[in-house]
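Next up is one chain by itself, shown in structure tokens, the form predicted on its own.
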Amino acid sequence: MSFDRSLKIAPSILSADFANFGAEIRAIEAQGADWVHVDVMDGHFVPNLTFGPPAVKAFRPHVKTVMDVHLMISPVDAYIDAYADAGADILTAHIEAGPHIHRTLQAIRAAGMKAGVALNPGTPAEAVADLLDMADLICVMTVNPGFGGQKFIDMTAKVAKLRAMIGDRAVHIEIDGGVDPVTAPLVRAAGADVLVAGSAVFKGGSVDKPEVYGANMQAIRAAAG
């Protein structure tokens, strides 16, 4: 993966048709998705249960762009190698998920993946101040993690603070939660470059109507500027 700060749309397949993941992934990529975002939930760290390593490994052959795997699980370290084997390009862990996030980021990179760290809405930007040289991505949650389709929580001040802290480091700022054509320009202006969108991308479309996915992504992209 090369680094740049151009706008990237990362549809969350949590909003896709669960019976047709391969075709859904191929459809969103054909319609302009830059990354494919995979939300992993454990029913413990967050109140939902989604994809384990075997499911992520099954997605991998269909993903031709970047597979961005977001772990909403605790503990994390015991599963790093499994998600590396499953083919994750980026593996993101929550700073709130364990006491040794620095070690976790080291282990993710050692396993050959880019390392991300996620911040819940109640966690300040300063929490990652000593991690910026260990991280490739900071994921700012703009909903409380665990479910799709939630209302956007305004974290633009946090995003702007992170952008200033990052400086010229090759670190992405990703926004996850409530992204749509209304909220996208707010976070883009504050400094975000990766926008995760679930329902805003998949609404109204299907593998038989993939052009709707394309139109939805284009609306987000155009609004963000």
Contents of the next structure:
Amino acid sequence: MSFDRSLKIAPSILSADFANFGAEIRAIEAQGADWVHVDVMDGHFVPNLTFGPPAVKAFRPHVKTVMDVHLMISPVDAYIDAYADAGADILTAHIEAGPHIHRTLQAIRAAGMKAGVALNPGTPAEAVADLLDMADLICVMTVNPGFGGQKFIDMTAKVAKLRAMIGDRAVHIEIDGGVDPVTAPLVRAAGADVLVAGSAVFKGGSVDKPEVYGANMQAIRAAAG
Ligand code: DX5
Ligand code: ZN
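Return the form predicted together with D-xylitol-5-phosphate (DX5) of this protein as a structure block, the form predicted on its own having already been given.
Then the entire complex follows, led off by the chain already shown.
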């Protein structure tokens, strides 16, 4: 994975047809997705449950771009090797998920993956000040995690602060939650480069109408500039 700050759209397969993940992943990539965002929820850290390492491993052969795995689980460390084995390119853990995020990021990198750290809306940018040399990605949540289709919470000031803190480091800023053609330009202008979008990408489309996915992504891209 090479690093750049160009705009990347990462559709969240949380909004895909759960009975048809392989075809859905192939469809969004054929329509121009830059990364594939995989939302792992444990029914404990967040009030919703999705899938675990065996499912993520099954997604892997379908993902030709970058498999971006967002863990909304607690604890994290016991599962890091399983997600490495499942083929995650980027593994993101929440700073709120445990007392030892520094150790978690070290372990993610030691397992051969890029390390991401996610911040809930209530967690300030300063919380990652001492982690910037250990992280490859900061995920700024613009909803409280757990569900797709929620209303965007404006975290533009936090994104701008993080962008300044990151400086020349090769660290992505990812936005997750409520991204659509209206909200994308706000966070892009503030310094984000990876935009996760679930509902705004999948709405109106299907594997039989994949061009809708393409048009939805294009609308976000065009708006973000
Ligand atoms: C929220 C997830 C997001 C979510 C995005 O807990 O981490 O990735 O699926 O979905 P939308 O774009 O619908 O807000
Ligand atoms: Zn996510």
